[in-house]
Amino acid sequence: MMPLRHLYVHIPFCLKVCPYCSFYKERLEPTRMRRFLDALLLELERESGKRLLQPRTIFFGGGTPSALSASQLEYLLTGIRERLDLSALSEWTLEMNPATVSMSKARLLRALGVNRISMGVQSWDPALLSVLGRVHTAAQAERSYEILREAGFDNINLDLMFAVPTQTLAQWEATLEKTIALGPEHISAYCLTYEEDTAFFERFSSGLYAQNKDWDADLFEATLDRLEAVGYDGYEISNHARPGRECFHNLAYWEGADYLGLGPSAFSTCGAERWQNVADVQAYTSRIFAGESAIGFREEVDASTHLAERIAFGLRTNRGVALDLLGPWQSVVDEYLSEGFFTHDGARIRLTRKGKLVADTLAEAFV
């Protein structure tokens, strides 16, 4: 049996639900919480029995993991290297809000192993940060990140968002200016979408929001430009990151790679099989405590899905795809190829900087 290398876990809770966010996510209430956690720890038991779990990354994704408490993020991480071989491990990431960040607690998480925060900062613009209905104000954001570097944290990455409604060129160029200065080892930039099942949507679909493609494509070309300039390598569309930081669990997704999800909504892929447990807290832990499945939905995934699947998402990195992969799709390549979409070196096709701008239309010809 080969191990399995890389394991989600799903923190669903949040202080407060975003407006734009379309993760599976409910409000913190703390009296569920220990129930919950001893959930997530049956449910590794249960998947450890099955399969050989040998993780090479872990990532703590959410909702907001940092919302729990330092005893309940000790209670969890601590039944995790009870429950799991570790000896492989070399990138356990957690996300944090800034609103939720304290020294006891980023000591706390360095102990027991986390070695990587993606921390969700956003906008530097407190009028934005009030668009996007965050809870924490500029300066907090601030001082947490202060905080995750004095408790030993050298592997750091901030979220942020552009294309936000009323949102400047000059308030986009701050925020990367700001985050430039503090100097993470990884930026992540994405381009606000409006999601189903969430406000923003609702608003967009009102009329209230407006999209403008053009406007968004120069936003990502003024990221691209900036961050290239001060040695962040964008290796993937919306990634970007110093030489050897970056973010190998996400890039085991977009390189097709088995992993496991735990939790209510987790995704996993195992070989051709993938699910997702159902995506309701209450449901999940009854389903659990009774011994039953907590899987909401299963699909076979055939070889030509899979492949499909893996071009799509290595389009997305600065890897790319082998050329070989693309037989079936060569009238398409070579269609994108006389058009600048895409550049080649022999062995492997990329999106010039024209794809990545449609980059999400072009992936579409090979799904």
Given for the second form:
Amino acid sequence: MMPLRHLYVHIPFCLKVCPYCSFYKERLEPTRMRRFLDALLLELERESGKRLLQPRTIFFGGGTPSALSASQLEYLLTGIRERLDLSALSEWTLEMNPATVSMSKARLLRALGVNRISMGVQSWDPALLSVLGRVHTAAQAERSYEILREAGFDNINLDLMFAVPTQTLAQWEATLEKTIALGPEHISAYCLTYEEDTAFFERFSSGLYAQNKDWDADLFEATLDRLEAVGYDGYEISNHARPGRECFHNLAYWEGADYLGLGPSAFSTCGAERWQNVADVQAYTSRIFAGESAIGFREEVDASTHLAERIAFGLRTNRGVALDLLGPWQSVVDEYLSEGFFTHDGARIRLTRKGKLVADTLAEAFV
Amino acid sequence: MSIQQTRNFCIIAHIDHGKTTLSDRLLEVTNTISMRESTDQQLDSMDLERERGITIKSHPVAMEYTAKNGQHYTLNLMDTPGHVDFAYEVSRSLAACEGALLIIDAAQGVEAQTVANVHLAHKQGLTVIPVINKIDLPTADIESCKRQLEDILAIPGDEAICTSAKAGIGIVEILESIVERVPSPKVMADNRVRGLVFDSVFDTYRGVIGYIRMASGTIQPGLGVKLMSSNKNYEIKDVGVFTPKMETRPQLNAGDVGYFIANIKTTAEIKIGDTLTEQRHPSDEPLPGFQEIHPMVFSGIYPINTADFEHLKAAMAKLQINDASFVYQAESSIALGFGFRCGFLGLLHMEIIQERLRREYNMDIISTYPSVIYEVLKTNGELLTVDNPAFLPDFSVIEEIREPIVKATIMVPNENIGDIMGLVLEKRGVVDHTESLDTRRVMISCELPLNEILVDFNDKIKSMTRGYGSMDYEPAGYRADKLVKLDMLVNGEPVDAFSSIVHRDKAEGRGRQLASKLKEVIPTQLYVVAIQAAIGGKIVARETVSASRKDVTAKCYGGDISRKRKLLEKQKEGKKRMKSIGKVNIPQEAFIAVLKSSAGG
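For comparison with the form predicted alone, produce the structure of the form predicted together with the partner chain.
Next comes the full complex, this chain leading.
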């Protein structure tokens, strides 16, 4: 049996829910936490019994994993270490909110094997942080970054967001410059998306917020230009890294590898099977303890769907897609090459700058 | 009952002047239906008719009435369609009568449609009894109505009966005057079987039910009959009258109005105005006035969802069973897929069919810009008729294009005459003369190309006159003019649904208007889209839709993969429903938006 190489753990708790976020999360309720952590560990045990788990990457996402207290994190991470073969592990990421970073927590995480931190800064501008409803201040985010460095993290990602309501080009450039000056190994720069079931979407639908694709495109291009100029390789649409510091966990998704997700709402894909756990802490916990399946949704990813995904998501990365996978779409590939959306080196197809801007439209041809 | 005690009459009225309410009162007063059974507007059966306050088709009703002279009479009321689109059907209904009630709204006066229908009634030699209705309205002006009767229609004003159908005033007077003034049916001496078919409906269980006025002779079940226009033989299965329900009678005699059922399968076999005669002793000549009905206005009707084509086909067939004047044949359009080219008697007829498809058959349809029938004289002397711009021959072989002209009568308040004359000119009309009707209104007689009044002319008159203006028209032949074909091109390829035949002077304006509308509705694409309007290869207008600058999802991780893939699939599925013109995808909604907006000018 091929070992499963990528593990995701979903911690669906936040101090405060951000108005633009559509991921499954709940407000933190400390009293239920221990039971939830036990459920996660129990799910891990059950999964290890079914398949060989030997992760190269682990990713703790959320929600806000760092919203857990130091002792809760210690309990969970120790529990995981006891139940998993970590001999192949090279990247263990944990998402942190700047407001929940402390030296003791940082040291603890580092000591327990976490070697990469992804921190949601979003902006260094106080006014925009307030528009985004973030609980941290710019100063706090900078202090947290320094703490992480002091605690020994040499692989840090900072999340940034552009096309935020009221944001000016100058504000975005300032945020980029400030980030560059701090020198993280990795920068994720996301264009704000109005996701359904968020407060932002309501404001967008009611006309309070508007989206201007030309403006989005301007900011996107400015981002690519600037980060490239200072040595960050835009290795995926929204992700930029120093050479060798790409997020290998996320690359695995984009390249169609198998992964196991633990926790409520987490997705897993193993071969042709894809499933998602129920997006409800209560239901997840009680099902796990009752020995029942926590799966709320299943889907078969047949060969052609798998291929479609490999192409659609592979195109988003600068590794691109092997030309031989695109055989059935020769005429489309030729058209996109001649129109300057694609480029190729004989073996792989990649998006050009022009192509990156309309990656979704291009990907449609292959799904 | 003897033929001397039969009266056949109809009601002529402008929309809203109270024809239906008056009919209902007549039915009540003669106890044909009791008040209890009566819901308002007894004769109009379709919802659509009620809503528009017009009657498209309704059946005759036989009323029993004891007059003040103590005699019993059978009064046959023939309801006529009120709109000029159905002028031929009106003329056949009138031919089945000896008299007509002419209803005039006391507050509105004589309207354009009234004039047209009174002329029809006079042509048929009918006795016209003027009725001034709604006299209880505070704005009623009876004297003015009487003057208009004399001035416009040459009917003595003091012959008018003043009524309020709503309040039940003057109903008995009407019945008495029908008995006194309308002659009893004239009967031909030779006693051969001749019946005028003035309408027909299709009944799922009984087949075609023909409405007939017996001119001479007698029909009864078992009789071998034939329809003279087709020379087809049938056997009478049932005859009867409407009371208003169908009621079987042993026979129908000369002068009677009623129905007959024979083994007729479709209404297409039984043409309105045809003569029914006996197989063994046929009439030598049919009754006068029969015409084949020809559609005047054409439009493509397409299902919005292409999968609904078969449903639409079935719905059209069902409509045609009841309305032989509606014609259709399958056609296909690059832009709209498979649909039908449909012919209508006129604009109202077109709207009614479209509405019925939508409401009664739940069809989601789009119709193309309506067209008239053009006569195209080719350089080789050949004369073509073209009802679809797509079939216009190349301009190099066209000598001239002739378009149908109508004679229109427009009645408007004095203060709007300037606006209306302007509108007529804008529509390439020529004013023949104007005439004051009274102190408030004028009548404008003019000639207009039918094409120009197809879409919004009547609406414009109504809005310019705050609803007081009215318009009617009749065909007045063909005339050559500077007509050209306007094509809309998307990245150089013509889009057939938007082609039209227009006057040279209007082509550029319309081209520009269509191009700018198309620019609004064509979504941004991967590529720049050029929209052009062309007249015979020459570009007269251009708009550009810039290429889409950004379409890329920001975040895409493990949990998003299924959702994201499905979004892409959905987006792609959406584009499949779009029409590809070259590399350009045009959503069906864009076609619909343009076709709808071009209806506005």
